[in-house]
Structure formats: structure tokens, C-alpha cells
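In C-alpha cells, the next block holds one chain alone, the form predicted on its own.
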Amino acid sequence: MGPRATTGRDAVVRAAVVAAIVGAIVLAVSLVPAEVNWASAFERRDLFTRGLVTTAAISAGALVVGLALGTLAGLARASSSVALDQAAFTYVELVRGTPFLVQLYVLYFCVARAAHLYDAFGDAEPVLVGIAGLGLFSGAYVAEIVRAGVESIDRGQWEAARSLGLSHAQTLRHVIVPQAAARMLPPLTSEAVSLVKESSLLSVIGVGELTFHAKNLSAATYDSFAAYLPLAVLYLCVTLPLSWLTRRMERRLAPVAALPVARL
């Protein structure tokens, strides 16, 4: 179905909606205290700027381990392996459960610790702590996404490949696949805004990404707007596009059949 003709109540609500937005924009602005001294985060620019360099890099790496052990997790739900299939739940089931920044401590503090992750790779350890644990959070609901995505498609087309002679494994490979790929796009597309704004975390274990930044600054100017205002607006500047893509790929994909988004 086609997107939905706006009507003169449609134009009345959005205006609405974009003024009580301006509203409360100009409300907030009003409450920053006078004294507030920009000039501070200004002058620390080049340290956001390298913070936001490494939540790129970090993010970008943790969404290519999580797309890999997501893919291989999803497979392995939809493959006729009962052994494989309940592997990769318990996996799923684990990491779901349980809180990132839990899992962050447990593999920095315990893991990371305990095979001297440190003796080998000295002060670059949290950064690869930091992705791998950011892979292995993200992967669990990839492998959500890629199972829903082989799921999605008409039980017909297994039979048909089946009945072709084609086996389990290449039903999947050459047919369900290339299907079920345009359904995953907007919710992985999804995925990867999450991991962005799960990236901050790793300031608690000393990445030196943006929020780590920022909590420098506040701690060393005593001036909490100058630092984390400037700290959501470089975060909106890298999830706004990122969600935009999402949902125009929603729309354009709409015909194909659309898996829900993940975790927005």
C-alpha cells in the first residue's frame, strides 16, 4: 500500500506538533543558566573531534563482528541442526538477558583480566574490549533480525527448492537468503544507530570516545551544559542521518515485507 495522502487536518496536527517542538526547544534554551562558558567546550573541540572519530571507528567495528556472529547465530536458529539451533538461543538468550554495561564489566574487568589482555596489547585493550563487546551485544539481536528475515519468507519457497532436489543448506543460501536480505536492511540499518549511542558506555572503562570526553570536561571546568549539550547534539549529527536512511529504506522496502525495528 502507498503512503497515505495528507489531508488539511494532517497539515493542522504537524503544525501543531512542530510548534509545541519549537516551544519546548526555546523553553529549554531559556533554563541554561547565563553563565554558562562555551568557550570551554570550544577551546576542547579537537578532543570532541577525536571522540567522535573513535565512536565512528569503534562503532563501525563492533557492527562488522556483530553482523558476523549475528549472521552465523540467525543461520544456525533457522538451520535443521537441533544442536546448532540451540546453541545459538542460548547465546541469544544470554546476552539479551542481561544488562550491556554488565557484560562490558564482566569482560573488561574478569575476561580481559584474566587472559592479561593488557600484556599483549597495552593501552589499546578497552578499545578492544570495547568492540568486542559491543560485537557480541549487537550479534545477539542481528541474529534476532536474520532468523525473523528467513522466517518472513513464504513456506512455498522451501518446498519448491526442496522439491528441486536443493538441500537444507542451499535452500537457504541461494534462495531464502537473497529474499529475506531486503526485509533485514532497515532493522540492521536500526541496529547500527543502537550501537552508537551503546558506544558510550565504554567511557567506564576508559575508551576514549565522546562521552569520555565530555566527563572530562565537566569534571575539569566544573560546567556540566557546556559539555554534555554539546555531547547530544554531536551524537544527533551521527544517529539523525543513520535513522533517517532507516526509515526511508522502510518505506522504499515496504512492498518486499518489513521486519520490526530492533531497538530504536
Second form
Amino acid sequence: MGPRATTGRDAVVRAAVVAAIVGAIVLAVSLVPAEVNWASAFERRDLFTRGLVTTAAISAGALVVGLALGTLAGLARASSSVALDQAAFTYVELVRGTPFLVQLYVLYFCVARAAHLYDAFGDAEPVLVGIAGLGLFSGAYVAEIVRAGVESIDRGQWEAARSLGLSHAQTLRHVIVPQAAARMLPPLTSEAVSLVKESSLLSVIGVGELTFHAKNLSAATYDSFAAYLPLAVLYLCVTLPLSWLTRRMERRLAPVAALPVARL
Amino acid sequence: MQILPTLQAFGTLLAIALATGCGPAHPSPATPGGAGEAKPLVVGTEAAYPPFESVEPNGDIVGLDVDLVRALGERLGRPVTVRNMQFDALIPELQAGRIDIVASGMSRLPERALKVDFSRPYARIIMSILLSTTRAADVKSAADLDKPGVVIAVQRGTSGEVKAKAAFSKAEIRPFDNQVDASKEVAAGRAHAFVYDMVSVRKLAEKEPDKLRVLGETLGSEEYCMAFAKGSALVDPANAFLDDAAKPDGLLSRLVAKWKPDAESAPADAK
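Provide the structure of the form predicted in complex with its partner chain, given the form predicted on its own shown above.
Let us now look at the entire complex, which starts with that chain.
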């Protein structure tokens, strides 16, 4: 937030602008000449609900995987070991250099099939490959957030800790990470938002998440409006509260200059 | 006839539009005989369904449907533009007015006929079931698949999906974007079966005979028609064209000889 203090009048203006934009979108949709069969979407609301629950569960699972992988990789990049640093760097670059859709094709249609994962996981395979793939993808971005968080701590802290006799690892664990963790929270929350959105790509491997059900609905009713407009609104219902949380945390951290959000 | 391939972005898909012209020596294909601009006939197809429509290594879209619709364009004096898109996008694109004709091995189904107008049929196919040799080893009839716990892979938006939903209401129907992804699901043993037309299903089974087999029982025959937006003025001329094409020694018999779809062309009196 700039130097401007938030006043009651500002809040009214902001609410009015939001209302105007939402109103314009609703008006534009209602003016669409196509016959939109909202009833067909409403009849299938159970599918949307089921999809939303699956999307939330998959995103949460992938976030856990991503946080674990990303923390390991991020700390590896900050460690004193050249080998660990290079291994983590290679992982991050491989993942960030390819689109998630392509990673998913490779993981599901090539790797998982060649490894006969079906024999081990049965019908849970698409969901598990999806969570693993999304986690692997997210981990690379989390690693960058962790690395940036560690690097954001003043050099002097390292020097002070080392001169007190702490090792590199001890300095990281007891001095640097506790301070960096708070700064990492806003970008990590925004990473969760991006996970929810990327999970829509799992529809191509038959995972029954939100977009999968909307695509099926559109194909069954030939009504793209009644399938994809509620889809967009449902994603916003998940992502907007998370984004709000991100902003709130950023404001609280403002004095220590929160990290810029890595990716939206 | 000369072919001018051009690339154009079409949403997130890379659509390949092929414009054909009749002027023998003119580089510009848009104006036949120079007399007035003929509006191109925009044809939508899912070019992943040989021999009806597929993409050549050089990017050209070819196949029986493509030849058929080119001949229709010639008869109407309009150049033809073919657009490649996902199968489940074809009817919405027709409704949106972005394409004039669907020529994509599309079966006439009652639920589709509520949304679009169909031409008379020009080919007949048989809806078949591709089985996994491992996961569906003991499946002997279609009824064996109508059970909870059975996974049926389908291509989203196809008549195979519609038939599978009707025939296997107790099974889980899992739609994929294209026939290859759906059939791989069966080959990997992730799904019991894939419902698609017999010719494609046989070809898929031949490629991986240790993993795939074709069920003897079928789900009945279907007829391929061109599809148009409701009330389109193209329906009557297309029907007249197809009536001629279906005559003995007509265009259809020549196209069947050329492309060997192994699907008998529909008799001229069908409809």
C-alpha cells in the first residue's frame, strides 16, 4: 500500500468499483444471445460439488508434497554443499522450464504407465499421479520462495551467528529460517492459489476434479455457458479468500518488507 | 485445385486452416473466376480419426470427410476452410456460428438433433467395445461391464460416450480428450473397456494384441452425417449433393475405394 491512508470513503469507492465490474460482467453474460440452459447446470450441481471437493483435496495434498519438496530443495540451495545446491537447482530448472500440462502428459501417459503404477495403486492412480505431479511442480516454485526467503535475511546475521561459533547448518536452523519463515508465508499462500488453478489440468488424465466435470457437462449438454461460467465462479470462491489472506499477511509483514509474490 | 496452408491461432488450439481455390493459375484462392467474393465454407473437424480425417506430416488435414466437404464446396462455388478442433467443441462452435459445417464422423443422435440439423447419412459404422486383456480378462458380454467398479474409457462428447453411459449405467465412465488417450487407458489396464467405432477399435487392438482385444458383441450401428446450425440454409444443398454422391459409382463409392474406411456407404434411400 502506498503512503495513502485508507479512509472510510476509499472503502466505499472500492466497493462501488467492484460492484460495477461484477455488474458489468453479469450484464454482459445476460445479454448473450445464446439460449443458456442454467437448469441443466443446476440439475447437475452434485457434480460441481464433488468436483470442488476433489479439487480442494488434490490441491491440499499437492501443497503438502510441494512444501516438503520445496523446503528440502530451497534449503539445499542455501546449504554449503555444492552437490546439494546443484541437484536442487537442476530440479527447479527442469520443472520451471516445462509447462505443467506437458509434465502431466509425461508423468501419466509415459512414466506411470511404463512403471505399471496401476498394479500398485489401482483406480487411485490418476489422483495419486496428479497429486505427485502437482506437488513436484509446486515444489520447484516453493524452493525459489524458500531460497529467496533465506537470502532476504541480512548478511550480518550470518556473520554474527558464525562468529558466535554456530555452524552453517546451525545458523540456518536457529537464526535464518525462523526469521525467513514469516516472510515466506504470503508467497506460499499465493502458491496455494496457483495450485488450485493448475489442478484444473488434471482433467486431461481423467481425474474427477472441478474442470473435468464441467467439461463433461459441456459435452453432454452442448451448453458451454452453463458449464464454464459456474466453473469460473467456483474457482474464485476458493482463490479469492486465499488471495485475501495473502494480502492480509503482507500488510502485517509490511515493516520487514515482505517478499514479492513469486508468481500469480 | 491448389492448396494454401496457413496457420492461425485459434483459442489455445493451433488450428490448421486449409483454403482451396478453383482458379487454376491464380495465387489467390479466395475469388473463383474473379466474379465477386465467395464466402468460404468453414468446416470443423477433429482431425484425429483416420481415414475420415487426420493430419498429414506436413500439417494438411486429409481424409474421406475432407474430400467430401471439398466436393460440396466446389459444387456450391465456395472455397473450403477446414478447422481442426477437439470433438466436444464441434457442436458449440457450430452454435456459436464460427463454423458452417461439421464433417467429423459425427453420428446422428437424438440428443444432438435437438441442438443441430443433420444431413442425410453418408456412412454407417458399428459401435464396438475394446477390452483390456488383463483387467477385462473374464468379460464375455457387454452385460459383464455394467457393474460397479468397472471403468469405461470414452472420448469426451462422442457417441461412444453417449452409448456407454446408456449401456453401462452402473460402471464409471471416464472421458478423455481424444481416442488415443482413452485407448491407452485400456492398454495400460487402467480401464476395462473403451467404446468406439469398430474399425478404429480393431486397428487399436491390432497394434497391441497382447494388451487389447475386441468384444464380439457390439452396441449397434450408427450413421455419420454432416451437421449444421439449426435452420442452416446449407442443409438442403448438402442433402442434394449427398444424394448424388451416394448413387452407384457416385463420389462416395470412389471415396470409399480411395480411403477404405471399411464402413459401407449408406444406401441412397437411407434417412
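Numbering follows the first chain given and starts at 1. Computed from a prediction, not measured in an experiment: that's the story for all the values here. Each form is matched to the other, and the largest set of C-alpha atoms that superpose within 1.5 Å is called the rigid core.
- When two forms of a protein are overlaid on their rigid core, residues whose CA moves 2 Å or more are considered shifted, and L240 is not one of them between these two forms.
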